[in-house]
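The data below hold one chain only, encoded as structure tokens and taken in the form predicted alone.
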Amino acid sequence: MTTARTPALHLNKVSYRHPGDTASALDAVSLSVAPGEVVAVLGPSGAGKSTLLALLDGQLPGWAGAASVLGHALQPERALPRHLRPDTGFIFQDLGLVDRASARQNVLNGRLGRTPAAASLFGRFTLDDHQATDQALQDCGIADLAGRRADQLSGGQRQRVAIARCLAQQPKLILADEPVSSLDPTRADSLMRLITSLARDRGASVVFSSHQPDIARRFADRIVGLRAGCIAFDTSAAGLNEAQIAGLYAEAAVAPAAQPLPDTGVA
């Protein structure tokens, strides 16, 4: 049980170099997320921000260093007992839905980890396991598109059936992979705005990913600056500045200007 003096996630010195690379996708990462904290890891493509998260899901085996998940050891080829893997949500970048089922029971597959293994693969859910599906979908604001299926739905509404799946599963932490990048800054703020306040309503701490630092600034308590697999800053959202974003960002402004792209006039 996560108290107020056991971090939601501890790192110590973690590193982690993908199968066939030369350089570390993370160098000797440091990190401490409070219960209940909202954290954004803010950083150009390549600096490890979604290799952070993967490691912390239990998705990436072989990494050096030490690391905690709501006080329990991860331990690099070992995934962690069934009963405590939901207690980490994962929200996907690319929402991983199964797009002819429904948005219900793309959420109430949310319920499967906590679904005995007998019964989960026979799909057998519980009263417990409906009630929270249906409080998912209604907090979400989706609740009237539960029969619809995913491939019908707009980007918006299949981020939030993505979201209310998270939800469904009752997480103590919620990991999220750049979650709003596909949307437009109206649908963006929408979104976040609701990952964060359902999340801070039921006690559940927040990472998520992300290269917009305003997103971070606005949806964010404090914000991790990633860049070359190392920790550039940890900060306050208040107290980011424009510095900071620059020398996190300033190889990724350097490389259009060598080899600029064509104007495709899409913005």
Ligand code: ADP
Given for the second form:
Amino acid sequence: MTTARTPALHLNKVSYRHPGDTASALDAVSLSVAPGEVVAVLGPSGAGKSTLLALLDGQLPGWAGAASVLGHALQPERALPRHLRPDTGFIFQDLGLVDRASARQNVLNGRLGRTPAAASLFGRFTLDDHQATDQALQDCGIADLAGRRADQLSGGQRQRVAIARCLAQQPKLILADEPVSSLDPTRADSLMRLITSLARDRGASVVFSSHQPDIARRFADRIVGLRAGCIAFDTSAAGLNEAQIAGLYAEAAVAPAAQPLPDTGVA
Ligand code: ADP
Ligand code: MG
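Right, the form predicted alone is done; let's see the coordinates for the form predicted in complex with adenosine-5'-diphosphate (ADP).
Expanding to the full complex; the earlier chain stays at the top.
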């Protein structure tokens, strides 16, 4: 049962190696996110941010460790399909929009998990569904684009449709993989503010990845540094210091095991 104290997200030593890869993309990652908390996962390209979020979406079977979302344990081999988890909203880099459908229909699709299966099959959404959709379109500044087909929108507009779809779902936990990466700084700021302030208003938690320390600092309560699949630090946003950032983005160090032993001249 979910209680107020149940973490929104809990990972215990979660590891994963992509098929064909020699190194682990995630190496014993442990992380707990409280209800209502906004956490940024910060790290350079290849750190494992997308892997972590895709794993939580059930896209990567065969991981090790234990993970639960909103009090429900995830199965390493068989995750619940996304539409059966309406309390968890996802914003992914590939967006997953239906190109031939309108922006509004794409946003309305965010309500599928909240509508009885038979009704949604026939496109019979409730008044609540339509109201949540219109509100999300408006909040994301794309009400005027509602009727436009998704494949006729710019990259930034498509990103806003994906964010609106997630917000329309009214999730308790939002997992977002670089949600504003293809937007200009002003737009990125206003949408990050929107996602985090709506989440805060509703007591929802947010875990978003970013490679930009300033975005993480401004919008998260807590920042988790991920480097080469390992958690390098886990700090309050206010506590993040320059040394931690420099360490996170420093050129990859040679793994200790691969370093030659110092030649001491002693056999
Ligand atoms: P980030 O999102 O932080 O840039 P990723 O999670 O995409 O990092 O990648 C983490 C590691 O996993 C990298 O070493 C990357 O090369 C590897 N990786 C990611 N996706 C795949 C894949 N589909 N197949 C093989 N290796 C992958
Ligand atoms: Mg990524």
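Residue numbers count along the first chain shown, from 1. These numbers come from a predicted model, not from an experiment. What we label the rigid core is the largest C-alpha set whose atoms superpose within 1.5 Å from one form to the other.
The rigid-core alignment places the CA of A150 2 Å or more apart between these two forms. Remark: with the core as the superposition reference, the CA shift of L95 between these two forms reaches 2 Å or more.
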